[in-house]
Structures are given as C-alpha cells and as structure tokens.
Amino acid sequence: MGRLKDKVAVITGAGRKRGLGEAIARRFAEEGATVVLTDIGKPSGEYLTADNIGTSAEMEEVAVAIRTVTGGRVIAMTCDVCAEADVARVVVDIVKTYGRLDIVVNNAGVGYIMKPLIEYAVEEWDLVMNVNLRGPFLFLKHAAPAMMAGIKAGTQPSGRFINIASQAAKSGAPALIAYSSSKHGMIGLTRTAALELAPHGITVNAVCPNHVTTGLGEKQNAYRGKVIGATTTAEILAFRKGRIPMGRVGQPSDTANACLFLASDESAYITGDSINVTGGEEMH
C-alpha cells in the first residue's frame, strides 16, 4: 500500500462506471494518490451522445464511489480533450490546487464506431483521431512543462505519462479502421515523447489491453456477435477466450495494475515501451 503516496494523477475519459478509467482511478487511490477524473461532461454532436461519454453527474458518482471505498482524495473535472484551452485549464487548475502533477493517464478514447473502411465517414475518422490521438498529444504538450517545473523546483521527483493504447495498436482490427490507426499512432507518439522527455526525468509508456467488457466492450461484443453469428454474450466471450492462451478475457483490474506499475517508482527505468496486457493473445 502507498506506492503512489503524495502523488497527483489525472486520468482522462474516466467518467463512466465500469470503465477502464474508473478501475485505474480506484487502483491509484488505493495506493495513496490524489486522483483527478476528467470526462467531457455533456453530450456533443452526433457521435458523443449521452451513452458514449461520461456526463458530469456520472463522473461525480464515480468519484464519490471511489472516495467511499478507498478513503482517498478523488475529484472530478470536466475536460474536452480535443480542446487545447480545456486541457491547459485542467493542468493549471491541478497544479494550482495540489502544487504538482506527477502522473497523466491518457485514457479517453472513441472505439464504438465500427464499420467497414469504405463506409467510414470522414467526420467519424476525424472524431476518432481527435479524441484518441490529439487528446494525448495535448496533455503531453501542457502537462510535461508542469512536470519539468515541479522536478526542477524539487516539489516532485519525476513525471509519468501512461497512454492507454490497445491490442489494436499492434495488429489490425477489422471494422475499426480509425481506432486501430489512431492507436498505432499513439505508439509513435509514446516513443517520440519518451525520447524528448527522458532527459527531464519524465517517462512515457503505453499499455495495450485486448478486449475488456466495459460499456465500450459491450458495444464491441454486439458488433462482433453479428460478424461471427453469435447471439449471446456467453457465445461471444467464448469465441474471445478461444483466442487467448491464458483462457480468459481481460478485466479492468488487469489494465489498472499495469498502469499502477508504470506510475510507480518501480518503473523508473522503463520508457518508450508499449506493454501488452492480453493474456498472451498479443506478443509483439
């Protein structure tokens, strides 16, 4: 316990119950971190509908639940990761409130637009690229100077960026042309940022989970079921398990534990890496 004691972390896209962001936030709070959850807060446009985003109300419920269970400091802030002014505001507010920013987990993502590439609309492509790749870039751009300042001033020992990529960052994913492309791009973003920030004592890594049945995962299950002719969740999960050497699908806690390691002092000599959390389904 206490592996993240006194550290301050922000986790994007963490406003949904049963999501990866919630699991990561809970694990960080259990280990002593002050955790800031962010999500867009309200529906926006045709694709960011209420069932695809973390509303302000749900995000606050997530924060309250984690505080209740862990006794930790967990707060919620709205943030559109595609808007540079929003990202800059969140970073400034965190440093002003807590005096430091040690950890950024770029978790916000759009992975529910599933269709063949020839049917993909440009607007859909742009949305996925903006949320999945522009968002992490903006947090790197604005949080890295805050981390550098804290390290130079001696108010924090290091900085950590953890990008939530995907198995789709390592292998192609049919019907997820924009998602897979954006996650492949995230690996390039991770490696390049790691090279630039290493001299400042800041690490940048990615975590690449395979399928996890979160709210997003349920939508992916529904689509996959149509493709393989499965009619029940059990059939779909059995199909997925058959592809995984360890014989089970991933759980949110699997990704959360990998993030905890990368956020902790134990990972101080690891940067620019993309760690698979797939039960052996992905090995490169």
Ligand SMILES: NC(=O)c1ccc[n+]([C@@H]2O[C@H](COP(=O)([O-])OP(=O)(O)OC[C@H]3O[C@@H](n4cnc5c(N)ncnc54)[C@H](O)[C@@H]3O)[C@@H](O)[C@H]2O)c1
Contents of the next structure:
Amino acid sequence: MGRLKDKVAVITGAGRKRGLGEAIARRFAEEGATVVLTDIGKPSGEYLTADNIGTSAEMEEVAVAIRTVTGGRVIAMTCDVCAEADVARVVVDIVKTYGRLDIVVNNAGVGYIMKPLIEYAVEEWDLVMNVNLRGPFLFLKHAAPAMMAGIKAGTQPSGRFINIASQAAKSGAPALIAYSSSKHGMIGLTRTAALELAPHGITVNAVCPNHVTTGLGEKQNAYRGKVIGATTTAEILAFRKGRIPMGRVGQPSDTANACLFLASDESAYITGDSINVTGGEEMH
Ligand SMILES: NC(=O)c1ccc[n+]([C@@H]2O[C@H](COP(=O)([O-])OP(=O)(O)OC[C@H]3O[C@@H](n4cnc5c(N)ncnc54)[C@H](O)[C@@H]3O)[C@@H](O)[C@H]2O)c1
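Here we have the form predicted alone; I need the corresponding form predicted in complex with the named molecule.
Full complex below, order starting with the chain above.
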C-alpha cells in the first residue's frame, strides 16, 4: 500500500467497466494515487458507438465504484485523445487542481475493426491510427512540459508515461492491419520519447498484453471464433489458452500490476522498454 502516495495520474480510455483502464485506475488508487479517469464520453460515427466506448455515465460509475472500494481520490473527465485542445485542457486542469501530474497512462485504443487488409477502408485506418498513435503523441507533447516544470520547481520528483501497446506491437496480427501497425508505431513513439525525456527525469515505457476479455477483447473473440470455427467464448478461450505457456489468458489485473511497477519509484532506471504481459506467449 502507498506505493503511489502523493502521485497524480491520468489514464485515458478508462471509462469502461471490465476494461484495462478501469483495472489500472483501481490499482493506482489502491496504492494512494489521485486518479483522473478520462474517456471520450459521447458516442459518434459508425465505430465509436455506445457499446464500444466509455460513455460519460459509465465513466462516472467507474469512478464512483473505485472511490467506494479504495476510498481514494478518483475523478472523471471527458477527453477525446485525438483532439489536441481536449488533451491540452485536461493537462492544464489537472495541474491547476492538483498542482502536479506525475503519471500518464495512454490506454485509449480502438482494436475491434477486424477485416482483411484489402477490405480496410482508409477512414477505418485513420480512426485506429488517430486513437492509438496520435492520442499518445498528444499526451506526450502536452504532459511532458507540465512534468518538466514540476520536476524543475521541486513539486514532483519524476514523470512517468506508460503506453498500453499490445502483443500486436511485437508480432503481426491477422485482420488487424491498422491496429498492429499503430501498436508497432507505439513502440517507436515510446523509444524516441524515452530518449528525449530521460535527461529531464521522465521515463517512457510500453506494456504489451496478449488477449484479455474486456469489451474490446470480446469483439476480437467474436471475429476469431468465426475464423477458427468456435461458437462459444469457452471454446475460443480454450484455443487461446492452448498457445499460452502459463495455461491461462491474461486478466486486467495482470496489466494493472505491470503498470503499477512502471509508475512506481521502483522502476526509476527503466525507460524505453516494452514489457510483455503474455504468460510467455510473446518473448521478444
Ligand atoms: N483487451 C485486450 O485483449 C488487449 C490486449 C492488448 C492491448 N490492449 C489495449 O488495451 C487498451 C485498453 O483496451 P481494453 O481492452 O481495456 O478495451 P476497452 O474498450 O475497455 O478500452 C478502450 C477505451 O478506449 C476508449 N476510446 C476510444 N476512442 C477514444 C478517443 N478518441 N478518446 C478517448 N478514449 C477513446 C474507449 O471509449 C474505451 O473506453 C487499448 O489500447 C487496447 O488496444 C487490449
């Protein structure tokens, strides 16, 4: 307990129940951080429908539930990670309200547009790239100066960026051309930002989970099930487990614990890295 005492963290795309963002937020709150949950809040277009996003109402429920369980300071703010003005506003609001911003978790992602690459529409490619890559870039661009200022002024000791990439950042993933490309790009983003920000006392790392049955994971299961001829979730998960040396699929808490380590003082000398959380399925 208390590994993130006094720290202020923002987590993007954290407004969905059972999502990785929710689990990371809960773990951080348990360890004493002030947590700002953000999500897009309002459905729009063909893909960002209410069943694919964290709506304002769901995000508020997530914040209340974590506050109730942990007794921590957890608040919700809407933020479209693709909109530079939104990202800049959230960073300014956090620093104005809490006096510092120690940790950014770039967790928002779109991973359910699955089809062969020859059928992929350019608008679909752009949506995935914008949420998964432009969003994390915008948070780096706007939060890094706030962290640098806090470190220089002595109001915070360090800064941490944690980018939720994927196993699909290390290996190709059929039917996920834009997703896998964006997540591979996130590794480049992580490494380059790590080099630039290390002299300022800020670390930048990525976490690469394999399948987790979140809302997004369920959509991927539905597609993969059709490909392998499985009809039930149990059959699909049995197929997945068969490829995982540790014999089980990942849980949101597995990713949350990796994020906690990267957010904590214990990871002070680790930067530019991309840690697999895959039960041994991915090893490079
Ligand atoms: N579930 C998995 O199997 C898995 C595996 C590896 C990596 N990931 C990654 O983990 C992250 C979280 O995914 P999840 O599985 O918890 O799914 P999720 O659907 O619960 O979370 C994704 C969140 O991103 C948000 N989002 C989408 N567009 C946004 C925008 N423009 N601005 C702000 N938020 C936006 C959604 O509203 C949603 O809350 C994603 O980056 C995903 O790629 C997931």
